[in-house]
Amino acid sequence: MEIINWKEELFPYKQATDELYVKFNSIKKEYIDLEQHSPIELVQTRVKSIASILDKANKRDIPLTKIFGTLEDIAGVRITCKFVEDIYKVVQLIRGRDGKDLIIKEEEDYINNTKSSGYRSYHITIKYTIITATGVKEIPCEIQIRTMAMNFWATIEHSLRYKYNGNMPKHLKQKLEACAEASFKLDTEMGTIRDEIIETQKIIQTKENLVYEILKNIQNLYYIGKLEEMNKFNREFIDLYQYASIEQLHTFNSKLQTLANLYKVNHLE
């Protein structure tokens, strides 16, 4: 019987998912820092458990010696989006990296080609190159891209399928199919107000950035010993904050910037 050093074999898969997690979160951060809508809401990664790997290998009659050369979803990345439109934006982002830091092997659009169960998602199988202590390795990885509603449905469906070992009762299948349609209808309806939601989120983010800048400027007055001015601006900000518009906060911050220039204050973290 073939003996597999599972820890050694699975380590490169973990390294690959860790690196991809950082890369996709960096993309999300770039959008946020530039005060733009990020198509990426959440990034999750996983490496299949040994039990899951063996179950899948048994179902597909894959011998132990060929598991790591055959299964392409041992490493997985799941990207959750707010809107269906964002899914295809993420797909374009990944295609833009094809041939650079990853290679796309296959794409499966289960949104326009929904599975009979009602499952919707966009799958991209890639090869990702890592450098380990023992050398360069190409790791296959499956990227799943879906909305939050699709993810909620898929998580429930997966749990029920596991419970019934693939033999789910007919009435449950029918209910899940109906739920899948209701879920997609919600995604579609949310898409009709996508622009308004994104605009609202931009306003919230702009206000948060302004508040951060204001508090940093007030704190800088403390660092240079201008306690009287610091207390004055702090009281004024507390009175202003609850009902202030973006324009009023901009004006207030401009006053602080003028004072900072007068005192030649450097921005201190």
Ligand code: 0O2
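Residue numbers count along the first chain shown, from 1. Bear in mind that the values here come from a model prediction, so they are computed numbers and not experimental data. Take the two forms, superpose them, and find the largest set of C-alpha atoms that agree within 1.5 Å; that set is the rigid core. Compared with the form predicted together with the ligand:
A displacement of 2 angstroms or greater separates the C-alpha positions of Thr258 between these two forms, with the rigid core held in common.
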Second form
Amino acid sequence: MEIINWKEELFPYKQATDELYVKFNSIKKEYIDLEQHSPIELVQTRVKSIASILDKANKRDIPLTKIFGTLEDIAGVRITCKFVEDIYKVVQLIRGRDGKDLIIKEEEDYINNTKSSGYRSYHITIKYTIITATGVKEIPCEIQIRTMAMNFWATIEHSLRYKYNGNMPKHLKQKLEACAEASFKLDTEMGTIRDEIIETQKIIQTKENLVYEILKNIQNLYYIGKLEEMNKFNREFIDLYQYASIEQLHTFNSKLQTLANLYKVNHLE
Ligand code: 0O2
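Other form of same protein, the form predicted together with the ligand, not the form predicted alone:
Once more the chain from above appears, this time first in line as the rest of the complex follows.
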């Protein structure tokens, strides 16, 4: 009778997903900081539960001793995007890292080759190297890339599949197939106004970044003891904030910046 030390076996998978989580979120942050549209909307990771691992192994007749060498989705990363076009941008980003910090083993495009269930997503199976206290390990990981609409459909279908355990009633299957088509239509329609949505989001992001800068500069006045000026700018900002255009906020921030620079010089002197 084979005994698996699950905690020890699963630890490296958790490390791999943790590292990948940080890496994909850094890409997202880079786009946001540069005020560009991020093709990555959300990064989620999970290590398959022991029950699901055993369930999958059982369904596929995989002996216990072969589980870790055979199952390739014990470590999973899910990247959710706003638009279908973004999915392929993320695919390009991952391909760009092939041979650097990961190795691509397989790609499955379930968007152009939709599964009979109606499932759509882009899957990339990778090998990811981690360094643990006990040495170097190569961990297989499945990256699923999908839109928010695809994700909504997949999570609902997944729970229903779980509920019916392979015996989903025909009418429900048909309903789900119809829902999959309807949600893909939504993705396609949204894709046609992608540029406009991105433009609007950029404006919001620019405004958010500017407001952050302004508040930081006002706070700096407090730190260097210029309380009167701090209060003056604070009041002015409260009046300005709601209706100000990006240009007005820029002008306001430049005034603050000039003052901050000036005081910084005086302060140092
Ligand atoms: P979980 O709980 O998400 O981990 P297959 O034999 O085709 O079922 P395979 O060969 O392991 O699966 O790889 P594939 O096709 O790339 O699918 C792996 C994962 O993709 C699944 O993992 C699901 O997460 C997702 N997936 C694939 N097909 C479907 C589908 O029809 N509906 C939904 N909702 N998800 C799907 P697990 O282990 O099934 O589940």
